[in-house]
Structure formats: C-alpha cells, structure tokens
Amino acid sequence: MTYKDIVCRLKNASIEDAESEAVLLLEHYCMANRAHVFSFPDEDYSGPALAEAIKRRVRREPLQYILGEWGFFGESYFVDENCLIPRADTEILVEKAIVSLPHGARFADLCTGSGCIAISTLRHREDCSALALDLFPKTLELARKNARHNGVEARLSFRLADILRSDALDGEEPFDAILSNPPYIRTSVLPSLAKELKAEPRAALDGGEDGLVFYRAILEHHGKLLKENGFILFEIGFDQQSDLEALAAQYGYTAEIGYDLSGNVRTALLRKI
C-alpha cells in the first residue's frame, strides 16, 4: 500500500486532513521519514499493523487513540479511550497557569484526564507542586503513567473522587490555584457532535443540561480551598463567557476571559472580589 493509497483511503472516509495523517500512520507504523514520503509517493509499505490501524482510522476512531500518543504542549502522552485527547486549544490554559502562578504554588488539577494540563505546567514551572483529580482509575492510572514519562512524578499526587461531591477534596490544604478543564458540552449537543468526538469519554463531554454542572461544583464546593488572592483557571466553551461570568458574580468572583490564536474565548480566570 502507497501513501497515495493511504490517503486515498482515509479521503474517501471523509477525513479533512488525509495526507497529514497519512504520513503519522507511516511514520509510526513504518519507521518511514517524512521527507522520503512525500520524495517517494508511490513506493509500497505493508505490515498488519498499518493495515489494521488504517481500518480504525476509516471507521473514524480518533487518530491519537490509533497511534497511542499524542503532543501537547511540547511533552508526549499516552492517550486511549479512557481520557480526552489533548488539543492545542488547552495549551492556553496552561500558558495562563504559568505565568500566572506564584512562586512555590501548589495546585489542584480537577478533572485531570490525561494529566495533560498538571503536567505540563510542571514541566515548565519546576517551583511548583500539584494534585492531580479523576473520578475514573484508569483515566487516573493513564495520568500517573504521563506524569512518570514527562518526569513529574515526583511533584504530582493523585487522588480519586467525584468533583461533584462536596467532600471530594477533604483533608487537603488550601491551594494557590485550582485548573480546570471540565466536561462542558450540553448533553442535547452530544449526538451531533463528529465521530471521533463520539469516541471519546462520554463522562469528559458530558456538562449537563446547561454545559455548567462542573463548573457550579467547583465554584461551590472548592472554591473555599482556595488561598488568599488564590485563583481558578477554567477552560470554557466558545459560546460560555456570559454564562461564566454570571456565574462568577454569583459565587462572588471576577471573571478574566481569554481568547485562543482563532480569537474565540477559551478560559476564564476567576479571583475572589
């Protein structure tokens, strides 16, 4: 099979970006090198392994699930089907979390999923310490596994529990930040959502009714554990500012909104008033 062949293939299954994701497959498949693909379009690779993730990719299961691992942020994690796949636009959660941590900070990371978000912003600000949340063993399992591969794990604990409880974060002590992607998407929106959304965790989608219920957790039940001039950094839909900030006013924050490179809002920074 040709890279054309590939490409052909995924196209046909109306992928948007076959020729990049042909090369990935080559790449991880076949040890083949970027260059020498697009030198040698016609030549023939081969291999079950290639033919079988190529049958998934069609089928428009997520690329990222396929190839085990995926970038963010410049670190690489492992990434299946019990965490929500990385994506660039979270980067700028985690450049806000960087610069805008204090010195030694320790923070919470709720709804941690891949460990993504912690991780990163430890690896890029070494002062600082974490603890890591999910409600899932093995997502929680797959985060302790990146954060040994990016060589955090000495500054990152874990811990099981339910954001939505009240109780999920009993015993400890109070943090400088709390960062949070949650699952914001209204349940109604679900089953329009593409495929390869569809084949992610239902449970790292799913915000309820509103697209708030993680939200109005944290604001409720967390919230008290935040340090003096403490703050929440949230990862927000494109379509969520004013709800967020009318429910920042009503917990008693102010609501700092940012905007990824596309210019649509992305986070919320939180500080008590």
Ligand code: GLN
The other form holds:
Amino acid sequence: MTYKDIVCRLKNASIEDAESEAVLLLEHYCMANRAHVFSFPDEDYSGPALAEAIKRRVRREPLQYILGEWGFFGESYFVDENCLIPRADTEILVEKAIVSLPHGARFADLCTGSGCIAISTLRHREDCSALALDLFPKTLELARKNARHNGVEARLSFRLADILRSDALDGEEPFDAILSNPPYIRTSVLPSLAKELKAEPRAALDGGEDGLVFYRAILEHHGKLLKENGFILFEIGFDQQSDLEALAAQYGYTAEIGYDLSGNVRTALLRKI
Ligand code: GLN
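Take the protein just shown as the form predicted on its own and give its structure as the form predicted together with glutamine.
Below is the entire complex, every chain and molecule, led by the chain shown above.
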C-alpha cells in the first residue's frame, strides 16, 4: 500500500487530516521517514500491522489509541481507551502552572487521566512534587506508567478516589495548588460529539447537566485543602467563562480567565479572596 493509497482510504472515511495521519501511520508501523514519504508517495509499504491500523482508523477509532502513544508538551505519553487523549489545548494550562507554582510547591492534579498535566508540569519544575488522583484503577496505572516513562515517578504519588466525594483527599496535607482538567461537557451535548470523541471515556467528558459538576465539587469539598496563598487552576470550556466566574464568586475566589492563541477561553485561575 502506498502513501497515496492510505490518504485515499482515510479521505473516503471522511478523515479530515488524512495526509498527516497517513505519514504518522507510516512512521509508526514502517519506520518510514517523513521527507522520504513525501518524495516517493508511490512507494509500496505493507504489513499486517499497518493494514490492521488503517482498518481501525477507517472505523473512526482515534489515531492516538491505535498508535498507543501521543505527544504532549514535548513529552510522549502512552494512551489507551482508559484515558482522555492529551490535547494541545491543555498545554496552555501546563504553561500557566509552570510559571505560577511557587518554589518547592506540592500540587494536586485532580482527574489526572494519562497524567499529562502533572507529569509535564513536573518535568519542567524539578523543584516541585505532586499527587495525581483518578477514579479508575486502570487509568491510574496508565498515569503511573507515564510518570516512569517521563522520569518523574519519584516526585509523583497517586491516589485512587472519587473527587465528587468529600473524603477524596482525606489525610492529605494542604497543597500549594490544585490543577484540574475535569470532565466539563454538558450531558445533553454528548450525543452530538464526533465519533472519535465518543470513543474516549465518557467519564472523562461528562460534566453533568450543567457541565459544572466537577468544578463545583472541587470548590465545595477540596478548596479547604489549599494553602493560604494557593491557587486552583482549571481548564474550562470555551463557553464557560461566566459560569466559572459566578461559581468562583459563590465560593469566595477571584477568577482570572486565560485564553489560547486563537483567543478562546481555556483556563480559570482561582485565588481565595
Ligand atoms: N487531566 C487529563 C487531561 O488533561 C484528563 C482530563 C479528563 O479526564 N477530563 O488529559
């Protein structure tokens, strides 16, 4: 099968970025070199693994789960159907965390998923340590594996708990910061999402009726675990600015909204008033 054939099969399956996905597949399964692929688009590559991967992709399984690894903030992460795929959008939150954490800080990453937020932050802040929390044993195992893979396992501990419960962080010392990219999509919007998104864990997406269930629970139950000058840093949906500002005010926090490079709302940084 040639590069051109693969692009054609992906395009027929309405996959938008067929060209770059075809190159990623050839790099991963055939050790192909990107420049070489573009120079010789009619060269034949084959193999059962490549064929199987294309078949899965045409069924609209996310490319990231098929490849089993994905890049985030310059690091590489193992990913599977137990975690949300790390997204470039979330790099904004990590950038903010890296510049905002005080020296020697210990922070919590709630709903850690692949662990990408805690791990990439720790990679760039060697003075810090963290606790990563998730509800699912398999997800936490994946985050652990990613911590080892990226060399931060000595500074990251893990806790299996449900942050919707008030006792999720019982026994922990106060943190300098709480970071979280919790599920924030309104339940009613879930059915209209792209097929690939539906392949991701529903538990990582479903933010309840108003999309705010996890933000509310974190403020209600876990704000008390923040040190005096600590901060909470959330990733939020593009349309959640006023909701988050209202919620922050209700619980006695100021909220500073952060934007991505396209000017979309991306983060909210909360500090106690
Ligand atoms: N914190 C993880 C991430 O940013 C998972 C988020 C989630 O499961 N909603 O990828």
